[in-house]
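So this first bit is one chain, no partners, the form predicted alone, shown in structure tokens.
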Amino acid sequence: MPLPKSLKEFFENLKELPQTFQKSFIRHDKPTSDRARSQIIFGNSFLHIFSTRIHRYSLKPKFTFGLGVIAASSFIILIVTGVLLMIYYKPSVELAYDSIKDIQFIVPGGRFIRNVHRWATNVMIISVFLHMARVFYTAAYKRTRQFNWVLGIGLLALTLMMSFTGYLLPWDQLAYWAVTIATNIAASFNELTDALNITEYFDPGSLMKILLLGSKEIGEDALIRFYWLHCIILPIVLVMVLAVHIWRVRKDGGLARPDNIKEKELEGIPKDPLSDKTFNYAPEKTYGLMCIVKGESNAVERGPEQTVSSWPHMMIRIAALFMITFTFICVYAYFVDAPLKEMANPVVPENPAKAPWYFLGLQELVSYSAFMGGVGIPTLALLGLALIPYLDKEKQEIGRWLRNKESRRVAWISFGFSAATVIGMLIFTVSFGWLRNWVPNIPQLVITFINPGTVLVTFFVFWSFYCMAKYKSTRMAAIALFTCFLVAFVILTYFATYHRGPNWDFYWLKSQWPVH
């Protein structure tokens, strides 16, 4: 007796069912075209954030070094091993310690995790800080990618938030006297309302405290706060920062690139493989006409020329890239612990008592200026980068590092310029102290805007208006004072690092500290 056709039906269904799900799950065909390479990526809810096609140029290992995707890459890291950690992890200040205790001495691979989180921190923070100087240097934040610069300097303070948040998590001497140092840091509004006398009326210092920590002190509030800022909220802002920061690279017309490439520089890049055509080879393409409009579009000018799929040179290039940052990661946290002291004790300060390596910079500054070394310098620092691609508007090449001799020079000179000035005013505060020392009974006033810190901007900005002045440039100014504040921020961070010890004196070494 014959099947019924529907029951015949069902079983050719079945016996077709890997298939028709496959083609379901993967709606394009193998990547053997220029059109399936394409849908790999543009049909992807994750991978259509980046453009379907890369130009060569951009595969340069020397032009990007890859910092954005080592940034990215930790991220990744973070995320996993962080919710590894919150497995484990009790957020509560009598169980806290003891819950990192457990992780690094009983959970198995514990240690190894937690290392791994916090080294993948520090790679993170570098990272960024790089890629920041990178596309400074390239001039890549020029044209229509103002705004994706703007992006970038939030993502590096949410980066830094995001730090600075997980640092008390463990709940021993190191974290919260850190994180008592960088409270105080942003609470130090008092010190400016003190010296007019408002603080009875005005006091944002207290009010940042408060919205910090959740009360005037840190304990149960402050850890409650920072576990969810730090596992929850600034890590979902991140993602969606990110993804919009990823995204406006391919609406700007991908990473910048000099207009005018020439075939030597492209030398060693390779071309499709799957194609066989000649250099100047352009994928076959279609076009769908909408409309003609007036204005700055990224794409004239500029086709699909010199250009390959992005699936698989930039997907390989991303894969092993992620790669080489997380056995860095884990061979790091193989051989060096993550710190952990004892357990937090609010009568017992550490002395010295440091905020994180990426604050100690600041700290420096705080020990003149508590308002303007922990916020108004910061302010100022921050406004002026976010407000660099509107100040320098000049028209120039972009993506080529430091593209002539002229910018090569006023970065080497303002290299030069930093480095002396910021060393020079360290031995004089060591040496001779300040205006404090010199006339105990000067206003806090004073002090406030006139400080080592203040001294030094000041500097800063009357270079970068004599390199403006010299060079007829808005871009030689630009460079000068970027280039003075990088050199600032990681001399005073070494400085703070090695050569502050107890009572915030100078020591040489840390072998020269006094004995308790």
The other form holds:
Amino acid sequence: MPLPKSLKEFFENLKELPQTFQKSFIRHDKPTSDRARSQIIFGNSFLHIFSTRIHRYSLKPKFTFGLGVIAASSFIILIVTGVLLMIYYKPSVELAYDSIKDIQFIVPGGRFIRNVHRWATNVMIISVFLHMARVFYTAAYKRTRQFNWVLGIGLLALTLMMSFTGYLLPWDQLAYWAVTIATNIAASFNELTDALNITEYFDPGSLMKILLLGSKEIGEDALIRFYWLHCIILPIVLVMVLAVHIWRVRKDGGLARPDNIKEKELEGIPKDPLSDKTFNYAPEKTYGLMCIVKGESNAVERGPEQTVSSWPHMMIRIAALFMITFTFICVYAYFVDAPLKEMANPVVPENPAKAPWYFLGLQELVSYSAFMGGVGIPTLALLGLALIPYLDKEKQEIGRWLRNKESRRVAWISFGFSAATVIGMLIFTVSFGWLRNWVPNIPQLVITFINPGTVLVTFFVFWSFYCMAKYKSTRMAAIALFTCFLVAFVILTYFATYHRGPNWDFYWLKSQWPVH
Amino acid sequence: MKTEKIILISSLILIAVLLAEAYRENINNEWQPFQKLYKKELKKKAIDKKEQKLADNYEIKMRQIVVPELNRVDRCVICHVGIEDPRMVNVPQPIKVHPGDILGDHELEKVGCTVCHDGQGRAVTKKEAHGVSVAFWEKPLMYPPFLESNCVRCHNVESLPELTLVKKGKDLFLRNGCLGCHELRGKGGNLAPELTNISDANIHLKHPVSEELLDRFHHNANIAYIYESVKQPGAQPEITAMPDFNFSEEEILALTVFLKGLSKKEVPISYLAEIQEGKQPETVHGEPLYRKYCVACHGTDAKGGVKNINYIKRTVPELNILAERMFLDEPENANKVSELLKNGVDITKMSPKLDVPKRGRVLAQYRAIRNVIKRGSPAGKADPEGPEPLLHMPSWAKGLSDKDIDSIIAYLLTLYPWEQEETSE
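Okay, that is the form predicted alone; can I get the form predicted in complex with the partner chain now?
Every chain and every other molecule in the complex is listed next, the one we just looked at coming first.
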């Protein structure tokens, strides 16, 4: 008896199931043609955030140093390890510390995963800072990319907030007092309102602190809030802003690049054999323009310029960067344990109580004036950073590190100028003190506005305007100001980390801290 | 270098690190060899087939004692596997049996290890568990004589004769007026740090003690700090109002053991060896009260003499002249008032009327003195530009009842040196 037709079909379908399933799952052919390679990228909802073809210049290692990818990689590592840590971590004052101890001692792989999580944070913060410097010095924030630069500044702030909220969770002395310092920085608006005698009516400092802590002291409420911010709110916001950040790079036609790239600059970077060809008929083109891109020319009837397929050329580089980052963090985590001090004790402060290292530059400024160091100068700096692309609209070449001699000159001189003023100011303050030491009854308002921090900022601003006048260029002024702030940030962070001891006094070495 | 090569090399390094970590955590850990050693000993000591089989089935695994009532997880037994096994006598540490017969009436499953010994129960390496040279564990393993200090977590000093040092320390504490400045469980003064939880406090973080002392006390920074503060009050912080009591070395040690026992009450009532039936009645005799609260500053027999920097009178006032201050010129009158106060009579009442000369002035002065004790009084400066005197009369409104104050005044009235006055006249 012949099998009914439908049954026959059924068996055939069954036989073909693996193949048909795979075809329905992966909708493109094997990546042997450029077309299939493009399909991999734009047919995948995760990868389509990248463009299908990438300019060869963007693959130049010495142009980006892969810093953005390293930052994103460490963020992915942080998400994965963080989710694993959430299984055992208990966000309660009584249990938090013990749960970290358990993670440390008996949870399989717990110590290692916690170490990876901790050190990936530092890699992320450092790479975010360096990525920002790269974008600035290659002028990649110009033309259509202004808002993406603003998003980048937002991501920097989010990264710092993520790290800061995570800092409290172990509930040890280090965490507790670092967060105490940082929340006091948040509350430092008080210094200004107190000096003006308006705290009674207008008290944003205390409001900030209460919003952050949910109470006047760091306790259960603060822990839950930090946990909620660290594990839910901030990651979601960060993922979304990051997606937009990368998406906009693609919409702006890939990474910033100069208009006239010489063949010499692209040495060693893979090349599409069709690059130099001019097409007469559209069908000969190997890729379609997925959308209209803002820019000065479009690619109709021309070869794929100096682009190559993103798959595999970009993807393999991303994979390599991810692997390097991950391996580096794992090796470090194998040898160095994440810090965990005594359980938090609200009665006995750490001395010195230091904020997380990336806030130590600020803490140094806070030691001069809480308001200026904690609110005034950082707000000014973040605002200044975000507004750079709107104030410096000079038309210039983008995508090359400090292209002309002049800008390199300005950067180097600013480096020297900033280093000299910051170090000089530190030496001066350490040896002679400041206004309060000379005039004990000086009103706080005077200190708030005239302190080493504000004096430095004034120096930098004047220097920047001087450069603007001298070189008749806003870009030069921006380079001068950015360099000054970057150098000051690094020096102050270093100084507060290594040379500030108990009572925030100056010491050459940690071994000189008074013991008994 | 080619990108593929970078990926290959970093992947190989990554695999190596992960394998190394897995090896370190699961195979090359500290405790497995000890459990294997114990298994070997078990096999050696087996006397019949049943024991042989038990030994064969002995599992090498993570071991812990969980005592939820005490909020403790003690993994000490991960190495100290033979702690309850009386056969483990002639074997090396850490698989030896617990010395003495203490485990007989301290059931291990109910008590655990760290409630008596301190140390870090959750840790699984010797260094971390004993916490002896780990900077960040505040309660490292205790060694004699301080083991006594933890007994008072559940036991009463009076009912456990073995606690000789704690008892001696407590007596010294109560006889030398420590409560005059220090508060202990709601009683005592407020001039000095509270001692209720002194053994939990990590005050040593603020005032680190010297290496020498640390070495002497097995790196227990808390004990070292307490010892230093008792022995040499001015060691740190340098400016202190606490006088040097010139205790002998033995007394200092006893006081340290006693103070080390003052920790947060972390055992539930069911763990207390004998539930005290109500509080012991607070003594209302003047002299013990004076010794408990006042003697450190006002001196033995209220003769005064304790220095108070930049105080207008230079030393803390003597109180044995209280009778004169209260206009009680005759011994009989002083004794009469003293006797009445001692018996808890309110002498300010109109009837029966206090029958002494200058009754109004006596009573006014009596009220004034009571007020000074209740409200305290700040010490005046000798040199107005100079530093604030360190000792002030604290307020006793909370610490002492009216009756307590009366009995202290009664005691002080008996101290007046009547004979000396007569001979000098």
